[in-house]
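In structure tokens, the next block holds one chain alone, the form predicted on its own.
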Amino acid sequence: MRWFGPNDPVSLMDIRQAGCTGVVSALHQIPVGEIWSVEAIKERIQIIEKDNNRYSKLKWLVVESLPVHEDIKKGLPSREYFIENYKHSLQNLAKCGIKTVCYNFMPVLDWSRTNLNYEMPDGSKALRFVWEDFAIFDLYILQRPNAEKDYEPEVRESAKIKFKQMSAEAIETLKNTALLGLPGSEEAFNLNTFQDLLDNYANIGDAELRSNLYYFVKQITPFAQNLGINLCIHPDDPPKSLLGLPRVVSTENDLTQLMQACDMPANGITFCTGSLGVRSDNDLAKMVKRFANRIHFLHLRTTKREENPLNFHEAAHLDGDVDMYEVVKAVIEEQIRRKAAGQEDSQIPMRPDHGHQMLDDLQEGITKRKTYPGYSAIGRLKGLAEIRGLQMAIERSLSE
């Protein structure tokens, strides 16, 4: 499971009791672009593994994420400095025995949602993205110049009507949701300065961002491979352009181009079934088989496209639009292949993602735990249990 560090209300003991042995974590306290020192890495390892002699073992197995500085994404001359810092951090991680590093290349924003408390039929709460609501934020709250061209006429009109009917509280909630910062961060973007961040990408389109991404992986992958580190890029979430910003890791073709840009095993993928599954044109089981040897990390979750296919919400892990049976089966077949080939990385690290808020995580008052949206303990535990049951059944059927 993902653990955001000592301030995470989901404890390491919670994660241990969920049946996990691996922890996914990052040094969120270090500003983006600065070097992760050996001392800081060892301190986090010590915290995660300190009770291993008394209880079942936990180990920091995956970094999520070692963030890429915006100057690298924008292709500025200063990117060389930040690429060198990135290499230094990778070197320090390798010294400490951590060999799987997740990152993303989404400009400005990480993942985006418009509702953090969407009520499901069973009373649990999920994350949701509504295209009309995002248009309201873009057109009437942010008031981004020339934003109108990015929305269909009917969406612009319905957003205008809905915005006029919204209360001040609803507008503030939508604004804060859209401006939410990186997972693990306590800070959100500031509306007054957010447009400036977007303006930095005024002359960076699809081709330019792809070029900057490919430059980065060409610089970083050979170095990582020599260290024994697997890099794994996280897909765009949602997998489409937002706020006029290009998104270049959204489809099978995007991943194909990226793998070809630096054809080395260490240039790999965080295969997130939730992000990729938002698009109906992504055949996930087929993609697992196609990119099998380049998948170094798995996020297993599913989303459900709604009546308007541009809208979606986080579904229960075995529901939604992802054929989780076929995806997990393809993953297990790849693990069997790796084991037969004698590969050290035969077991692909996996974590459940974006669990629903449910049971005690919904309780108000002194017992309520304020977790980062999508990262409550019980919802992820439910998802993990479902995935592990599916895994065991598939493994047994393949061994017969």
Second form
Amino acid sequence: MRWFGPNDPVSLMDIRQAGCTGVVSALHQIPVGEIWSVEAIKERIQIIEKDNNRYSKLKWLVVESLPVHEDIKKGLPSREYFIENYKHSLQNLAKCGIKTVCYNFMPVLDWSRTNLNYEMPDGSKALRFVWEDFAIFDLYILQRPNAEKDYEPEVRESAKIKFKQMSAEAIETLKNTALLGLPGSEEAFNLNTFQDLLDNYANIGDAELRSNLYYFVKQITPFAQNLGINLCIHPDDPPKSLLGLPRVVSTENDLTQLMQACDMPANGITFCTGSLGVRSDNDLAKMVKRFANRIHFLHLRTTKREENPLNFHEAAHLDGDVDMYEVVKAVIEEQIRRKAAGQEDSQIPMRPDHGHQMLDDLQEGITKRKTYPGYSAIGRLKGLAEIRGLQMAIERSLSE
Ligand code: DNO
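Having seen the form predicted on its own, could you now give me the structure of the form predicted in complex with D-mannose (DNO)?
Now the full complex is given, and it begins with the chain already shown.
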């Protein structure tokens, strides 16, 4: 499971009792672009392992994320400096025995949603993305120049009507939700400075972002591979362009191009079924089979496309559009293949990505834990338990 560090209200003990042996973590306190020192990495390892003598063992298995500086994404001359720093951090991680490093290449924003508390039929709460609400944010709250051209006429029309009826409070909530694009921090961007960040990408379209990504990957992959590190890019979430910004890790074709841009095993993928599964043209089980030996980390969750297929919410882990049975089966087959080939990385680290707020996650009052959106304890525990059950059944049936 992901652990955001000492400020995470979900404790390491919770993670242990959920059945995990590996922890996914990052040094969120270090500003993007600065080097992660050996001391800082070791300090985090010690915290994660501090109860390992008394209880079942936890190990920091995956870094999520070693973030990529915006200058690298923008292809500025200063990228050379930040790429050197990135390599330095990789070297320090390898010295400390951490061999799987996740990153993403989404400009400005990381993941985006429009509602963090969408009520499910059973009263639990999920994350949701409504295209029309995103249009309201873009057209009427941010008022991004020329934003109209990015929305279908009927979406613009219904956004206009809905915005007029929204309370000041609802507008404020939507604004804060849309601006919250950073995992590991709960601070939203500031509306005034946000447009400046977008403007920096005015001359960077799909082709430029792709070439900046491939440049970066070609620089760091041979270096990482020498260190024994597997890099794994996280796909775009949601997998489409937002706010006029290009997104180039959304489809099977995007991943194919990226894998070919630097054809080395260490140039790998975080296969996030939740992000990729939003698009109906991504056939996930087929993609697991296709990219099998380049998948170094798994995020298992599923979304459900709604009546209007531009909208989706995060469904219970086995209950959405992703065929979790076929995906997990394809993963297990790859693990069997790796084991037979004597590969060291035959167990692909997996985490149950996101979960609903449910049971004690929803408890109001002074004991309520203010968790990171999507990262409550019990919702993730449920998702993990279901996936582990599925895994066991498939493994057993394949070995019979
Ligand atoms: C969302 C996460 C992403 C992911 C980054 C990886 O909950 O899956 O924010 O951590 O995109 O760089």
